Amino acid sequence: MPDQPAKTTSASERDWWKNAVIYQIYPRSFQDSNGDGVGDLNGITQRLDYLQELGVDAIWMTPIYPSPQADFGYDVADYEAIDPHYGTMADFDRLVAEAAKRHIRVIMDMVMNHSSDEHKWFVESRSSRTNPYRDWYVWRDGNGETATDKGEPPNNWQSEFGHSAWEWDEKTRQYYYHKFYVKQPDLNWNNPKVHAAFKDIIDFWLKRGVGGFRFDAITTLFEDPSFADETAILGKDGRPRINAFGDPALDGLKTEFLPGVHAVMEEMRASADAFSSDKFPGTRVLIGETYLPDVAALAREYGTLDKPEFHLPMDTQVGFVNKPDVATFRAKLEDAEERLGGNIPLLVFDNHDNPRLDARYGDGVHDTDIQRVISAILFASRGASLFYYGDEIGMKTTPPTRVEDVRDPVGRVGWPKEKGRDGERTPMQWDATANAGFAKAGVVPWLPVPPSYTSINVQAEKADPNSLLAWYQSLIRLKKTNPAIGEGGYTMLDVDNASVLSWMCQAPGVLAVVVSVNFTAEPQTVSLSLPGSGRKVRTLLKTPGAPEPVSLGKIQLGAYGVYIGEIQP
């Protein structure tokens, strides 16, 4: 095959993220290569051929930096090294190089809201009130504090992991703030030295060839300077609601979504955009963990033409509806198409912090077909798509049954109402051998392998042309090869239908594509009203066993059925 012209190659490298398929890997759980029961970088490298066959453009790995592992890597002790659990810097460099050979980029998790309490910055910060690093973190006096009494925490702010977000430090006799776990003190983003440190960290990883960054907990970067109490959320009875940790539920408006984040991301984007490398060409994509209250807030996360921020803030408006409601999905997808200012949406339905798709959308009977519905929405629409390891084979949420088995600090604090996130982080199910092929026989994995591995695994599904894995591969192939789906805008059809969601994808110069997904367990027949509705359709993909439609006027869908077809001229 002759080389493409340089201009075409340059455009491809520049715009790769706009129709990207991004695969999230939880490194501890993907593949153990050295027999210690913990997944590692060499394990990921071993599985790159699988990811290439799946059609993945990039992998996002949760943190692999040195860490005490109090929150399994999100408590970072050194931002410019590799945790020995996962390997060495040489292993990382090899992963980046081998992934590049397969046209797969490696995206790092960037944790800027907080560090580990064992990071050298915080060790210095808590050593004395006069230490130069003291104002790298958020320190406050207690309410009613005296020389002999620490008083009460500075305000009622709460940790996402339960209870007060303030921890008393006896040595320096102040409280430090932690939006998350007690061992994750929040950095002070009002300090310019913190900004400079993270621009250096980003540059360090760019020079090693990473394809971009996913910014963790980015909406919590700043705190209200008044440090006033947050407001309790009231129930219908007028009393404060109680959350899973037994605490009053608060509105979060003093600790989330504060406007200073925009200026920070403008800085980080400018640093990434300014970087260039002949060895590692192409756009370095910035992805945001953006759980936001509405689409207007999401649109602001892109920044402006002269001051861009995220390339791809996560659109959790769509994927975390958490109920199979057609009207809600239709409205959220229309928002993504029409109210993001022409920016590229990043749809995401699943990640390491939420129960898997079966627990949030499944009914226990039609789970596989429901996942076909979800994946059709994820991949058969304009923009980038992000999915979680194991979704492509239908891995199940498998939480611990005993508090003694809980590894996640969220579950240890909140048990039994809040069981934590272990259930969605179990080892990848590669085959039906011992430990599901994640680790050698006789090795004890860091989390138990679910019993479902004997039937739900990559090897079994590769052998079945009607499997969920085959479906994912076909959908991703369509997204990458059909311009109407990958690049075109979409228009909702049959908008009064409360059972079936239908839309049409259109791009200049190619045939339009229609997609219909049944959100119910009852068979449905849809008639799509388009100019020349008698036109025939050519099937691109449909639920196995479903009948071929004669025309747009009669598309038959089984329980949670999916139909994708090209409208014929």
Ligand code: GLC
The other form holds:
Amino acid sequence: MPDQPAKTTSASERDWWKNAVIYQIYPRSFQDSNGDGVGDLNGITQRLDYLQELGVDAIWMTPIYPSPQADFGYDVADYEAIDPHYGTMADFDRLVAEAAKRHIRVIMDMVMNHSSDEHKWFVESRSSRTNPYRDWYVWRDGNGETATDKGEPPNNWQSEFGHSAWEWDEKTRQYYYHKFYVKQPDLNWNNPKVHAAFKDIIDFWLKRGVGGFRFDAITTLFEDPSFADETAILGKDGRPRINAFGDPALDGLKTEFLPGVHAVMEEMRASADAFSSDKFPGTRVLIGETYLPDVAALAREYGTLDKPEFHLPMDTQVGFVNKPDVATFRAKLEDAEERLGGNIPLLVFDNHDNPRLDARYGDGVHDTDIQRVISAILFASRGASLFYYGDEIGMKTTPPTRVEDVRDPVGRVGWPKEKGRDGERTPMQWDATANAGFAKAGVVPWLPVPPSYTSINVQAEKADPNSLLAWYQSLIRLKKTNPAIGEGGYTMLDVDNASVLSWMCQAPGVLAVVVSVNFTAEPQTVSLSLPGSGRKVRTLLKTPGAPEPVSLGKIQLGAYGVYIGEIQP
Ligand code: GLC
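Please supply the coordinates for the form predicted in complex with the ligand, as a counterpart to the form predicted alone shown previously.
Expanding to the full complex; the earlier chain stays at the top.
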């Protein structure tokens, strides 16, 4: 029987996503419960108490659908089932129910740009040129003498995983397009049947009680209908720049950021908004994997009031600055506040596709302190925050050292220049026992546990009130309980300071909060001059070491110190 429309949706259920703390889980690497060396759904369920204690509102899991695992789940062979590596549909339902008991929502990864070549749609599609599924994918003739000659690929487009994005199919004598791996053929979004299929898939998961979706690779859904070559990017010497795969770097403008995606997201949003259920009340949030050239493009991903698209397209502008540069952070945070049309930003600094924070922001000496600085920006600012499993304990990027150990196809194709993404996908470090508590002793985990697990692990950090884990927990609590931080707007302060980033968060009816973060290894003192008389501050959270400030006029910060205080009336 279809669900009846929900009678009431409380404001907190409706608005939960607006200051949500979202935790990204890479299921293979989180917790193995059955001794096969691969993490699974029951493992995640076992760890829900930890996530509740940490204070997260939602978990986003990278894909758990049946898959040949050529791209570890991003090659989906069936969108409405669970891969046996991860468990069963009953395990999934139990995870959703157990998470709900702890006020945690489960967000699914929705991979619409491509399926696996082993998906029944593609198996049909490649079976003959007249198959009804032929037009579900992107097929083109080669550039040969005749239409059925292999010749050269249709154009110079390249795969994100290296080399030509076109694969010759001998049986039907055409090329198929794959923006990603060869086993990930692109779906044809000009075909209305593809739209309908994904609306059904979204509905399928909504009925199982998911809290929303993260739309994978959404900027590459469409290709330019001209199918013309992309332009090579020239280096300083006037010759094409060569990328890590040894191919000429292309501008990507015929295969990315095409505008058709807006209409698709309007449709998906309308489907998600139309769904209502007494059993699973509240907003289903649509999150976008939106690496975009600038903030104007990001602003468009929200759609309009009449035709909304994403609730939370990821703001990769702030999080992927990739250097501890105060002026750039200040400018990007101002953009998020002022140039997103009043929409809610989703800050994110880390994920399964990029080296972890230590490799992008650390200096090898103060990495933990730098991570406190980064996490203060992530949580002590308006909007929603997304972080990656293991960031809260300071897990380090640990890439493979030998090509024969590489699991990620990106690393296998790109070795040695491009080592792939295994380094940021290693097993979660729970404790100092063998296999770091990720899997039972004696089991061989699918990726090796980094040696750092003996000191960097949840158990050790739980026992230490000054640990990074304790810091994350305090920041998250602050975000969830202090309306100035969680819901208020922010204004940059002391804007010429090149060493310390300071801002003020304000919401109606509550005391304003100031945040200062020192991006240098030297102690700093800041003087925050604000109009009015409220210059005394009360500390909400600070890194140890620096003295308690009495006024806004003199806030002392240790190396990479953070200060968060409430301005007193
Ligand atoms: C996204 C995913 C990445 C995957 C790719 C292809 O960028 O985050 O892991 O390889 O899409 O699906």
